[in-house]
Amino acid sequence: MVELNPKYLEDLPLTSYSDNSTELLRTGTWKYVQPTYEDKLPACSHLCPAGNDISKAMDLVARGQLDAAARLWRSANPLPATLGRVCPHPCESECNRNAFGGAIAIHAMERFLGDRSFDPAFLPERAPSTGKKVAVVGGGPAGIAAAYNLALAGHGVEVLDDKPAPGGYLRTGIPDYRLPREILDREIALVEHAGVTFTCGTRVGRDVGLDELRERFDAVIVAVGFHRARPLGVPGEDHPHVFNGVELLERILLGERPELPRRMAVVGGGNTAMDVARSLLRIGVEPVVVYRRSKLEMPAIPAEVDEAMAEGIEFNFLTAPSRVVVEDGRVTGLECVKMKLGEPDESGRRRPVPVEGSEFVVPVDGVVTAIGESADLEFLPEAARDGWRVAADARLVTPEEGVFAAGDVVSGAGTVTAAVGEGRRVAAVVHTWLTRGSLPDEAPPVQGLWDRPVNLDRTVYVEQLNPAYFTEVPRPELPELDPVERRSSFAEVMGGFTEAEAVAEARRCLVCGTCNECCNCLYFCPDVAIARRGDAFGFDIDADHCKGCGICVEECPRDALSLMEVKS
């Protein structure tokens, strides 16, 4: 104990003193603002078309709760192992970890959690039966996601698909080197375990009519996707050695090895073109990609373009076909015109403009067209069609009562991830229709379907974080097959994380906008007004003693606290 010098005591001012607790003083009545725990939308999830609750899952993995994270991811997304392999992962482009060592490998984490959760024990408990029945036309990712979520909600769901097995373009258009069939089959088996019935080899409009479905079911969802290839529109394309890319790829993926020309031009710059070219390479054909814009404008997943180049595939950019050259009855080349990029068109990309007098011939023995696909909607009444799309409003409702739509035929987004997200959204709309007898005012955003409250109006970017608590940790490299090995095999190219690697990567996650119990608020509160909730997750704020100083909000590393005005 420090002794005060008596000669200075007379200079000390008078002050009150109490040896009792100050708890009786309700200092909280002074404040006009108060801190509130409020989870916000992480930048990654803001860009996730499937609506995955990324930050919460990463936090669970970082804590070692891997099974809980896998259940969370599969709770509404039926295809995590698939999406972890084929998604272009736009989420990573705005990951706030980019400023501290590189984006979280979210696609690899999704793959890890999907591969971990193939057992039916990871499925959510199904709700009691509602007695309602839903028909889903199309067994692709949008249809599967809609069916899965409606079945879990207690409805009877039947998916009708014209192919021999469900999966849509996942099965007929994505090669095994990107998505092994076994992975897709195991995920579809889980969807069946959740209560969905698949009726394959049945085409709506040929084997069963839409009106019959409307009589037998309480609701119908159209999710047929894009499977009809567009023609080139140039002379000579009717030659037998000019192939439809969608149909040729499907034959190859089904195990057929058709007799093909030795060297073939693949016309297009999308994912189908890349998958066709890389598949042809693996069966001994020499592919040459012909694309009318530059590499920067290619709609294909950039990683797949880079992988194709690494495998030695030849690319002709700023090149547009004008004629299939046929001599003595056989294809000898593809006449092309060099292009230059002009002003942006309606797609936002710079429009290709022909260069006068630049004609030249690419020497090939055959041609594959892969310039985009459209949907077959002839089974729908004209009122429900809008060109190549289904005429559906923002709620995914068509003009035909009880008929809804989802996926590429509505949005034209063209990715598996977007299709899954739209399947989730249409399921929510149909569930409201079936259980309340009325339509919602709008289809909920896919992030609004999370099982925890999140302020969707507040997206957390790096500017909202407290950088004092984060250090730079480099992004890990993922294993992949050597390009030389890949050229002759359909073996999966990319590898995944081990359990230890997944935990380490999850610990790099900043958990933006989401409380992860870091305890900074508790440690920094000068009034000791913050306390743990016992065994429950999170903290409570003592309103009687919190003065609203805002220190806890400032010191929260991840912007999971907000200052709110006190309402009188």
Ligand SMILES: Cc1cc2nc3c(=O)[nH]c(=O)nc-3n(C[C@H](O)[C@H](O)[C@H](O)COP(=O)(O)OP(=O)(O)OC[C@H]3O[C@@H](n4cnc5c(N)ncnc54)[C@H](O)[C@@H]3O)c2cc1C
Contents of the next structure:
Amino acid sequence: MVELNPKYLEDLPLTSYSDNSTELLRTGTWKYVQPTYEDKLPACSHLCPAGNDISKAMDLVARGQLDAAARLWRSANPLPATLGRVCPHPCESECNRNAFGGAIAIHAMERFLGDRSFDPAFLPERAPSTGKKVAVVGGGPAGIAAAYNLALAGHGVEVLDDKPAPGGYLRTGIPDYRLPREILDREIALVEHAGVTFTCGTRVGRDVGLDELRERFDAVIVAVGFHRARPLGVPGEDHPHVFNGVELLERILLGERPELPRRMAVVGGGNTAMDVARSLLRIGVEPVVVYRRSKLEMPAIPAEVDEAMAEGIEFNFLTAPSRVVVEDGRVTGLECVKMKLGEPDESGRRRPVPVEGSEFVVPVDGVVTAIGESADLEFLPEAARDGWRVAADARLVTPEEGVFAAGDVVSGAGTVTAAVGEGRRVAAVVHTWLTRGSLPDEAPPVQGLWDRPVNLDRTVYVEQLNPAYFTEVPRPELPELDPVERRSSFAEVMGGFTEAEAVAEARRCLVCGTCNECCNCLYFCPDVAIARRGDAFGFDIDADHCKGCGICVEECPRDALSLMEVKS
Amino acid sequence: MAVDLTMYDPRNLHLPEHEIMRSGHMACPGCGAALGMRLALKALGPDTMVVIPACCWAVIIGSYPYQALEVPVLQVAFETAAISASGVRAALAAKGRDDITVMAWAGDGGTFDIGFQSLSGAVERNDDIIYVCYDNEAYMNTGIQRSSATPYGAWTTTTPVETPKAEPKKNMVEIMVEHRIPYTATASIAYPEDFIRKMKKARSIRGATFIHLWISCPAGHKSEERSSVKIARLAVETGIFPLYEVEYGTRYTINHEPAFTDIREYLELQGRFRHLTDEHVETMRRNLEWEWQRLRAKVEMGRKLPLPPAPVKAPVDEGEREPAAE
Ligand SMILES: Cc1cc2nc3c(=O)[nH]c(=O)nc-3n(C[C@H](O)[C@H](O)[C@H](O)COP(=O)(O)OP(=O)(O)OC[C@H]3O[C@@H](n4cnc5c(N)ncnc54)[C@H](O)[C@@H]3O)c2cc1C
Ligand SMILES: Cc1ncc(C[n+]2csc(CCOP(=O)(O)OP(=O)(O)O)c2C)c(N)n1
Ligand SMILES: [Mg+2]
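Having seen the form predicted alone, please provide the structure of the form predicted together with this ligand.
So here's everything in the complex, that chain up top.
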């Protein structure tokens, strides 16, 4: 007979009745992988040279926190209202929403957030003074972005520019119909408010030497852009009715209305050519664009080409000038040769080759060249020059101690957004140098300057999203000024979003790679191991009970969680 | 603070916050049955009693003296889920308590096979219980033996790859429908809002209700743990497991129109289907098409028919139970 232990009988209830929570059992020890919240780089921001934190800002707008979004956007980018008008917005081309109804109108959203934040209250708080002084040579977007970020970091910053007012090509190149002066002026006023001093009409190399600057300042940033005209290289171009495009634009944009021939050929296919042609049209000159490749190869922002065509401007593609025809001291035409497209060149575009014997004359009485500029770097010592560019390494550091560089003179990227991004990056490098006395070993990408942690090694493309959670929602149209009205005025062509439209658009954003507390992880956890943080943003994973199944990672719509190996 | 994210996209979920299931339970990682219970109790709230027969959940819940649910649970013999729930209901009635929901929670083996007669009896009497069959399509707890819920072509330890299951899955929902109970529905862990709505609806009905919940089982389906919800979603989107509900054995509603994704996408994620030939898959496709024709025909028929005349197993009491606490 089996003897029952009386103690056992005492302990045992009549029926076995469990009243302890399994929470006491640490089933989390079973796992060999564990999920972690890890924001990643959205495809849009990955392609944003200025390094805007797009997904976070869209999330804030979607939640109705419009001012917080505007503050975030302006926190390191001083030119959102400008970029929201002139940026070629590469971000939109990779926007993952393309697979679900069309890219988010990020460009228009930037403009909306920029226009919302002209009040100094939107500026970040300025760090206490470091006592250090920085000179920025060149007041274009690169110089402005560098100066703004350095001033906010507590340094004393002076920008020297040879033009009557700061802005670089934003003021002397990009016309009002794309970027109203008032917008640029308000953004620059904010930069001054952030502590930057602008000294205009001062040309380094003429009015003040680099050595003097290096003595007076703790660091010098060279951001002088491309302002030296390049010759066309054809007979007859020394005629006074053959103009340089950026010089002529500058005169028009700074208010001059020069006597000009009635019909003028505009040679080139970049933004300068488009802006010259469209500006000429607006002051009563009849422009004819002459470009040696086809529309597809034009370096200008495609929307600008379309707008120019809509305004009725005449285009001659696959046409290269060979001679300015001068008769009796007057320009009567531009002799051109027809081109055909051959093999692709280094830029990947098909190289134009002349068709023999195809010469013809485009009847014009003036010519404007818009074939690109190069840098004028004579004020720099030889060692700091590398052909057309400043000799700066990936960190934007030149061989001259304490001299840094940013913008077109470094990258030749030729966009405002790239200039702003480099301005941000050079500011970070100079800040490290001034505060720690040493240079960083590596230059982080501009997104590495965000104040929220993001895994920069992982970009979220549509393949990383969980399509089960997204429905197709079409992209909205933006208002545009009537082409006929445009022909005679410098009024802004593109319209912007209203507040309601901006919120609706932000709600279309998939917020790729960025936790937006959608709660899928929380709801789908079979182990009840995920909890809201309560007051703080986001969730916590209870490591004692998470078994590492990874459903949360799989069901996250936006790839904001990752599975990591458990360290034993 | 929590923001209603349905504003971003209509597919953002919005579920009750309340948790009745606790962590530390014994389910395998990625267990669909654990997720299913968690969601079910979110819907039913704390005034619930649960009856669990032999099945994985009898283990998942924890062994003495631990248990994972913050509501009373009665563990009973394999074949007795429904009759035991009827007994709990009778006991509650004797005590004058009509504010408690009684849920029987059983596996497919315990429902389609061994518990079939007791279930048929309980619903024939229209006992006031919610019977949830969480269907992982085999006897998983005892090591993956075939049940009558195992689908055509599937591998189990008793239907090896050389001779996979040759018969189609038993249509349990239709059998319940033919008992003319007030409410029968299918549900999926991948569609938690739909599932929770159906559980709340069942809770509001005084009479027998049957919910057929499809769940994934990484161990038994030979699938990745992280794919449990994805596979459950594909079961619905391929059309293999339609989401629908039937009132009074007559009124059919399809709750989610599937995308009719290629069934291969679903099959490929599960090792239990790895051996299938193109011929098998073609048979499955033809069956799927036929099942949908049949289902749609029933929707049509239900539209034309009036509700059944008395004596009907209408809810005992027209009044609705208080909605479950959130
Ligand atoms: C007509 C035109 C249209 C364009 N349209 C667009 C567009 O739509 N979108 C876009 O993204 N990009 C556009 N670009 C290109 C864009 O403007 C430039 O890439 C960008 O401005 C470069 O910025 P940056 O700061 O490097 O130089 P810049 O903007 O060129 O600024 C440099 C500044 O430094 C000054 N400077 C030069 N030398 C000295 C010196 N020695 N001492 C003091 N100051 C000096 C210059 O006068 C200028 O003010 C356009 C360019 C042109 C010309
Ligand atoms: C009468 C009886 N026969 C057999 C068993 C052994 N048994 C326990 S659970 C189980 C399988 C249950 O399968 P299912 O109902 O599908 O639930 P699952 O384990 O898949 O969750 C079996 C056969 C038992 N407990 N009682
Ligand atoms: Mg089973």
